[in-house]
Each structure stands twice: as C-alpha cells, then as structure tokens.
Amino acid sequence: MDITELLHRYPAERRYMLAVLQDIQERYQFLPKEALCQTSGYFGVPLSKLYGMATFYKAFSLKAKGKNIIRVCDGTACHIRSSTVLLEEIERLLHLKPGDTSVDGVFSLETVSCLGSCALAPVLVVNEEYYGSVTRTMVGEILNHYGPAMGEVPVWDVGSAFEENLEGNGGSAIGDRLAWDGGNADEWA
C-alpha cells in the first residue's frame, strides 16, 4: 500500500490527521518526510502542522527504526534496580545509545517512563517481548535471539565457556568471529 493509498482509506478532514499518521508510523516504523508532504497536501494543511503533531506524541517517530526495538525502562523501579547498567551494556555490545539506530537497521534503542511491568525491575523489552529481572550478564543472551548488529562482533560469555566444560587448544573452543571479553582483570586474580 502506498502513500495514496493510505491516505484515502480517511475523510480529508483534520480530525482524521493523527489516525493518518499512526498509520504511517505502523507501516515504516516511523513519519518519512514524503508521507508527511503528501498527508499535507491530503489534508491542506502546513507541513509544520503535522511536525508539531509527530513530535508531539512520543509513539511518532521522524528517525527509521531499527528492525528490533529495545525498549529499556527507566522509571523509578527499574531505575533503582539498575536499569542504567542494562543501557551501558547494550552500548558496549551494540554501540547505540538511546535513540540511535544500529548502521545496519538491526536494533534500535529507546529508553521509556515505565512499561508497567515495576515488580519485574529492571525490565527490557525487545519488538513485544518483556524480559524482567535483567542483570547485565543476561543482556547479550537476549539480544543474541534477535541477532547481532552486522559489523559487530559478538561477545563471547566466558562464565558458560566454563559451565560447558569446553575444551581446546589455547582458545580453539572460541569460534573466529567471537571476542573473548576477559571482563574485570581482579577478578581473574
């Protein structure tokens, strides 16, 4: 379905401007800037109008999404049971902040208010999936089932190397495309 398409499934009057664009936002995963222009012309309104409606509402987007959102609360409950942590560790695994998209359109990362889900803190979501009682270590696992970013070299957790009792030749259990993250040096003294 096209732009056009889209646009006349509505009345052109005003008050159906906001269910156009969440129309749009669930198609493309955001508001491109063509759709946005044609759904002003649609509607014969300024383009600024609808700009300030997209940025507006948090459910709107102006940046292309990745093809796996992470959503990482951050309310009071999940921030005291450190929600921050989790963030720090999809950085160092993806190299995204909140709000960036990975190069690859892979992943994406928001931070939201509160998922609603407070007795599970801290709490990750990824596309609809809710994930509780996240600890840094479980991150990369998580992340692992939606796969990695292209470009990005996964980490290998030592922890489960050991637990599964894998064996080798000065690191032959390792695959090629993993790094070993040696984690903190005291705890290997």
Contents of the next structure:
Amino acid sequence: MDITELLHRYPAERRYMLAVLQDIQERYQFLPKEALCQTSGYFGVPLSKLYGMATFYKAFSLKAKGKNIIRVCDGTACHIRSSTVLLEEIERLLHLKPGDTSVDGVFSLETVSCLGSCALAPVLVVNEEYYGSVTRTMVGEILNHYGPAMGEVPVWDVGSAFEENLEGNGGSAIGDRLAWDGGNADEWA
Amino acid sequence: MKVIIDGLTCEAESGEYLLQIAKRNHINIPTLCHEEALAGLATCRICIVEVMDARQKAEERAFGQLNDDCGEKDDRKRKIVTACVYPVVAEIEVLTNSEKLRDMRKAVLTLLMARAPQSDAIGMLAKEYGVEQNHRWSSREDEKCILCGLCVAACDKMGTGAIATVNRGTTRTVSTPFEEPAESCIGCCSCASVCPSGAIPFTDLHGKRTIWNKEFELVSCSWCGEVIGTKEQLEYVGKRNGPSADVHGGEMLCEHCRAVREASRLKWVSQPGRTFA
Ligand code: SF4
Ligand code: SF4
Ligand code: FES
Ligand code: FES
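I would like to compare: after the form predicted alone, may I see the structure of the form predicted together with its partner chain?
All chains and molecules follow, beginning with the one already shown.
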C-alpha cells in the first residue's frame, strides 16, 4: 500500500491530518492500519492520536467495507416511518446487520441518523444514490441494481412511489415534491 | 494582591490559580483531575468554588447596569468557577464550601458515580457528600475510569504518546492504538500512577511488569532491590537525557540509594584524611 502521494498533497502540519484521513477513507473505503502508521510518521504525531481521531468520527471506518455501501436512515422521521422494516428486509435478503459486510464483499450495511431528507422517509442510500419512501418490497429491487449477493427478490412496482402523494416538510424543510424531483426522479420514472 | 478565601485573607500573585493559593493556605478544595505537573485539564468539575468580585459589582452600580432582580441577596456579583484553572487577576472573595457548592458537587458526583461506580476516589467523595448511586443511568458495573484525561496527558508528557481517548459518547474510553500493545509504550506506569481512580491495571510479578497488555522486564536497584523501572523505560530516559546518572560502574541505583551514595561521597570529601577504600 502506498499512500505517499496522498500524504504529499498536504504540508506536514497537524491541521491537515483530518483531510488526509478523509482522502484515505475515500480511496480505500476504510482506514487501513498501515496507512494510519504512515500518516503518523508523516505528521510526527503519535499513532494513538490518529487512532483516537479515526474512532471519533463516524465518517471513518477501521474495517474494510464492501463495494457498495447501503445506508439506512434511522433518524426520527425515518424511524417513525418504519426504517426498521427496511433493515429487517435487508437482513432477510443479505444476512447483514448494521455494521456488517457481506462475505462476498459486495455490500456493507450501516445506519445513519437523518440524511436531511425526512420528507422522503424512510430513506435508504446506496453509495451516493438516494431512494425515498422505500417500502419493504422496494428493497430487493433496489439492491438488484448493485449486486448478485442475493437470490430471488420480489419485484417492486416502480409507479407506486410517485402516486403516494407525500405531504409535509420533514426535518430538512424541503418540500417533498421538490426534494423528490431534485433528487432521484430519473430512477423512478 | 489580596484574596479572601472562606474568610481568610491570602496573599496572591496576579495570574496565580485559585487552587494553588488555597492549597498554600491549607484550604482544602476537592480535586480529581488536577495534577501539579499536568495542570489545565479541568474535566472533573469537582473543584468548583464561588467567586465574588466586589469591585466589578461596584463598577456596575456606578454605570447603572446593576440588575437587582437577579436573585442575589448578597450585594456582590457571584459566579461559579473551577478553581484549578481560574487565574486570579483581581481582588476577589471566594467561598469553597457553601450550601450551593455542596449541592452542585453532589450533582457532579452523582454523574461521576454513574460513570465509574467502581472508583474508590469517587466512592469516598460520594460518602463525604452523602451521594447515593443513582440507578437511573446504567453504566458498566466494573467501570473505574472517569475520563479525566490525566493518564493521556502524563503519557504525552513522557513523550511516548502511547494512549489516547478513543471513540465518543457512551463508548468513549482510554486505549492504545487498535487496543493492541503499543509499540511506543515503555511501561513506565506514569499513566497508572497519575490516575485518580486507580483505573489502569498493571502487575509487577516475577521481574515482569504487565500494563496495557504489554510485558516488560523490570530493573531493580543493585543495592536495595527496589524496582526502579522497566528496561525500556530506562533506555528511553537514557536516550532522551543522555547517559543515566543511575548507572555507576555497572550498578543501577534507586533514588534513595543514589542519595546515600552521594552523601557518603561528600563525607569522604569533607574528611581530608580519608581515601577511597
Ligand atoms: S484512566 Fe484514570 S487518569 Fe485516565 S482518564 Fe480514566 S480516570 Fe482519568
Ligand atoms: S506505561 Fe505506557 S501508556 Fe502508560 S504512561 Fe508509560 S508509556 Fe504511556
Ligand atoms: S430522519 Fe431519515 S432523513 Fe431525516
Ligand atoms: S480538579 Fe478537576 S476540574 Fe478542577
């Protein structure tokens, strides 16, 4: 593993440590131990401090992640609108619990607290793609786009999400329709 | 300048910390996270005291800013500060044990006790303040650490930086990187000895020290057999400060025996008739 190039994007000053960790996370989807050791050497900062930093921020992971990262929102709005059902369905299909990575390395599952799209609750994100008003039946269809990690999955009726006529602004204060259209409308049309 | 603590007039330099002044005058303020050489953490909040600034109050009155409805019966302004990091820059009056303070310390202790039910230091203070364990908050039953940060500061001061606080929220704890034996740990036990809570376990057994899951070889005083430290620690200190003064003709001496040796040398020197045996 060579992160020299990543390190040398920044001067060896402590204030750039976080940025370097972010870059490493972005490249490898996690912070490999070896990379943290090299970073510690570059900045002349004890490894313990970097480990403290890496464990403090939720954006960092110390375990290798799957190719696709599923994030199920379990913020207040999504929780009330049955985000746990989505988690159950993912567990049924992929045998993953939050924090797990599938053995074939295709999927990792995480929960997050509010993605700022409460109007679309419950929200599920795969990599950078947002899916709103997800129902149990939709989960399999969505995951089918990404990988072969499961067997037979139920087919999801694409039209239904739009017909639901969502109301309210949610915590993000974005009108439903607006957020919906600005978001991922193509996926559904 | 003058500082009145619990009615006692004390002399103080400007900028001196309140706790220092109180200590010098034998006024007891409880502390947990304070250590002379590692000052400034102010994490435990047990050393709170009430400060009244008579002069400021007078000024406010003069400028008509005084709000007499703020519930202060006493004709002075009061505030609660942590004595360990409060620099005295004006003439003030201080209370260290008022009813209000005792109540506030009780609240602090209730929380500390919920965090570290097994800490003796907390237990003793809790007893003194009549605080009972509150079972509304669950914590790990065997927890002793109050997360004061003294151990981390001590290790940093050694220059080893082998431990840090990791995680956050309810899972926050002190740990070595990856919870593995740390390469930079020299087994000096500074962390354990500075901990107010006895939360860092270590053993010295059969010439070996175990701390933070790492094993070290112990070095003992050539004269009295007292443990001086670990091999790694003496090497590290030697490297940092140049050849150790402890080493003398292949001998390793503890502080006490070294002092004895120095004293005996002086005696020889001061008695011109004597020669080295
Ligand atoms: S282990 Fe001891 S010194 Fe370290 S943070 Fe916990 S209580 Fe403080
Ligand atoms: S024993 Fe290890 S962790 Fe503790 S102060 Fe010494 S070097 Fe640091
Ligand atoms: S709670 Fe899920 S997006 Fe806000
Ligand atoms: S002694 Fe802990 S805050 Fe002052």
